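Shown next as C-alpha cells: one chain only, the form predicted alone.
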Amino acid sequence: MMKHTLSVVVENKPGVLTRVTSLFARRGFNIDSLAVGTTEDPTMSRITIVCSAADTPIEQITKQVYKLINVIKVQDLDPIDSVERELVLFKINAAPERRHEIIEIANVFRAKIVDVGRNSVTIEATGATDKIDAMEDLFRAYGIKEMARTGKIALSRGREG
C-alpha cells in the first residue's frame, strides 16, 4: 500500500464534499488527510485527499469519483511532478529559561513565532510533511500543548492542467 494524493476539482456547491468522502468510506478507504478550499475560480473548490491504497484500487476509486455529479477533474498527483505543502501551528511549553532553544529550532526550520505567552510559544510552519513531522518530533521533548495541522495541499508542477 502506498500513499496517494488526489486532487479533485469540484463545483463549489453544498453536499459535494460529503458525496466525495462518502465514496471513500463505502469502499473502505481511510482518508489520512483532507483539505478543501476555493480555487482561482470562486465557483470551484479543490479537495486534496491523501489516502493509502494499492495502485489498482486507487485507479478504480479515481474513476468512481470522476463519475460523481459536480466533479470536474480528478488527478492522482505524482510526488515528483507536484508541489506539496502543509501548514501547522504548534503551541509549545516554553518556560522563559528554555524559550531560546525553542526559538532556535523554529529558526532552523524557517518557522515563525506567532504568539508568546507566559509559559508557551506558538509557532507557525509550512513545508513538506516530512519537515513538519521532524519539527513535531523535536518539539515533543519540550511538550506540545496543542497542535493543528491542515493536511496536505498540492498542485501539479509547471505544466498546464
Given for the second form:
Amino acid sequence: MMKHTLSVVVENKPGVLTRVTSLFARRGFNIDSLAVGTTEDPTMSRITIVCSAADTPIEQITKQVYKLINVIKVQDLDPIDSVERELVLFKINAAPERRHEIIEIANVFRAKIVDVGRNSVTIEATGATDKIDAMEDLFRAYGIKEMARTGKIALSRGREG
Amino acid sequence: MTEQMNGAQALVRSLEAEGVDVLFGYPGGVALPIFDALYDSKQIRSVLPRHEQGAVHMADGYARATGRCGVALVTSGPGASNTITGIANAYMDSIPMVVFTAQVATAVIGTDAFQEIDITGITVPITKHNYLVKDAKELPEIIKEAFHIATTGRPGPVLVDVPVDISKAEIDFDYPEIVNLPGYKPTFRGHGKQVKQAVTLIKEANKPLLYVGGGVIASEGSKELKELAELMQIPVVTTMMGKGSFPEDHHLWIGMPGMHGAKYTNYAITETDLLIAVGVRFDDRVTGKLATFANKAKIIHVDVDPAEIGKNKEADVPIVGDAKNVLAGMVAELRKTGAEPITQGWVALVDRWRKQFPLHYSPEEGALHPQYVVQRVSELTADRETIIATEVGQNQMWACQFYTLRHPRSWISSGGLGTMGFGLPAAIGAQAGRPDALVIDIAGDGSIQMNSQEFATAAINGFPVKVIILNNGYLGMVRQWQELFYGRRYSSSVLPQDCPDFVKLAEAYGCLGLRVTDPSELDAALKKAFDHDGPAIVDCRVVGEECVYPMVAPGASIDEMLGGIPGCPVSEMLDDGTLEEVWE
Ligand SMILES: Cc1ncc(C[n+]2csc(CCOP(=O)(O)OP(=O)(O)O)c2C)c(N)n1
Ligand SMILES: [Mg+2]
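Got the form predicted alone; any chance of the form predicted together with the partner chain too?
Below is the whole assembly, all chains and molecules, this chain first.
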C-alpha cells in the first residue's frame, strides 16, 4: 500500500467538505491527513488529502470524488513532480539545563523557537512530511507535551515557468 | 420577464416549467405553503399517498415507466426521514427523481426545532446531489440544477430541502434557461478510437455475448441494441435492471444471468470469448465469484459513469459514454467497414443448452405452483400493453424467469436495494404515468404487507393496478436460504397464509378481491381482475415450499448451479464430440 496525495479543487460552498470526507468513509478509505483552504480563486477551495491505498482502489476513489457535483478537479499528485509542505508545532519538555540541546536540534532542521516556558519550549517547523517525522522522532526522547500538525498541502511543480 | 410571487409559488412554477404533470406529496406543517401553491396549479396533479415511503416509490415507478423525472414532496422531520428507503432505492437503481422536503425556518435550523431533521446530511450517501435552500432568490436556479442533475449522465435522485421562510419569502421569479455547473459535465459521446477498437474485437470474436443492463433502458437504447445484435447475430443477456431492453421472445435473447439465471445463460457467460458489457455494473448478484466470471473473455465495458468501469472487473476496452450513443456508433462503424455476422455455431450451441437445460419446475397434479401463476399472467397479457412491477423475494425471481417481456419500460423491480414493499407503490406511480397500460404487481405475501396502505391510494385516485399475490405462507426467499444453508430451521420466516385475509383486505379498501386455490380457477380469476376497471387483488394460495432454481450459492462461480436440470460444466461439455459438431 502506498501513500497517495490527492489534491481536490472544490467549489467553496457549505457542506462540500462533508461530501468529500463521507465518500472516503463510505467507500472504506482511511484519511491520514487532510488540509483545506482557499485557492487563488476565492470561489474555490483546495482540499489536500493523504491516504494509503493500492493503485486500483485509489483510481476508484479518485473517480468517485470527481463525480461529486461540487468537485472541479482531482489530481493524484506524483511525489517527484510536486512540492509538499506541512506545518507543525511541538511543545517539548525542556528543563532549563536541556533547553540548549533542543534548540540546537531545532536549528539543524531550520525550525523556529516560538515560545519558551519555565519547563518547555515550543517549536515551529515546516517541511516535507518525512522531515517533520524525523523531528518528531528526535523530540520524543525529551518528551513531547503537545503536538499539532496541519496535514500536508501540496502543489504540482510548475514546468512551464 | 420577472414576476413577483412567494417561494412556494416559484417552486410550483418551476415544476411546471420542467413539464411536471404529477407529483406524489404528503403534507405537514412547514410544507403547507407549498401545498397551498399547488392547489392553484392546473398542470400538476398532486397524488396523496398514505405514507411518504409510498410517495417516493410512486415517483420512482413513474420515472421507470415513462422515462421522465419523478417528483415527490414531503414535510420536514418524520416526513423527510420516511423517504429514505425510497431515495436509497432510486439511488441504487439510477432512477431520475427530485424529492422536495420542507424544512423548519432558516433561523431555527440547528436548534433541534420541532420536526427538524438534517435531511441533507442524512441523504449525502444516497443522493446524486442535494441542496438546502438558504436564499429564496436561488430557488429557481436550484430547481433547474436539480432536474438537470437528476436526468442527465447517470441518472439518480436529487433532494431539495426548502425551509418554510424560503417558501413564504417574496421573490422576483424568472426560471433560468441554462445551468451553470462547472463541476458537472457527464461524457455523453463514446471516444471514437475506443469504439473502433471495440468493433475490431467484435469482428474477431467467435463467441461474442452482449451483457446489457439498466443503462440501455435509461438511455433509450433498445433500438440500437437490437440493430447491433441482429447485424452481427450476437446473443443477448439482460440483467434484472436491463429486462425489457431486448424482446424476450427474440431468438437471440438468452435470459437473465446471475444467482437465479438459467443454466444456459450462465454457461454462455462462462464460455463467451468477448463480453460486450453495456450499461451494467458487474453486480455481485450477477457475477457470483468475480475471478471466474467470464474469465475466457475479453471485455468491452460501456458505461456513462466512469467510476463503474474497472470497479469490479478490469475492461480491455473501456468506453465512457451513453449506451445508446455508443451502440449506435458501433453499428455505424460495423456497417461502414463491412460486417460479417458471426458463425451460426455459437448461437446454435447456446440454443442447444437452452433445450438441454431449460428453466423448469415439477408440476404436481392439482397443486397451484407460483411459476404457473406467473406463466399464465404472461400468456394472458401477451397482446396487451402491460407493465410488470414486482415485490422482492421469490415472487420477483419467478417473475424474472417466467414472464416474457417485450418492451423497454415494461419492467419495474427493485434491483440494487431489493426493497420489499416497492412493488405496489411503484405500480401506482407507473399507472399514473401510463394510464392506458395494464399495470400488474407480482407480489409476495410478506412484501405486500410492507406498503399495503397504498391500496387506498390506488382505490381513491382510480389507479386500476392488479396485485397478484403469490401467497406461499412464508418469507419465501428467506425460507429457501434456510432450507438450503441453515438446515431447514425456519426462524422467523413463517407467515400464516390466511392472515390477513387478502380478499377482505381488498374489499376494505374498495378493491376487487379474489382468491385462487386450485389451478383450474386461475385463468378466470386473472381475466376477471384484468378486465375489472378498478384495482384488484388476486390471492393465489400457492405451494408453500417451492424454491427458485437454478441457484448459484453466494460466493460460488455462476456456472456452479444448484437445482434445475442436472448437467455437466461447460468446459467438459465443449469437449463432448456432439457439441463440437454443433460448433463446427
Ligand atoms: C425491507 C426488506 N426487509 C427484508 C428483506 C429481506 N428479504 C428478502 S426476500 C424476503 C422475503 C420476502 O417474502 P415474500 O414477500 O412473501 O416473498 P416470497 O419470497 O415468499 O415470494 C425478505 C424478508 C428485504 N429484501 N427488504
Ligand atoms: Mg411469501
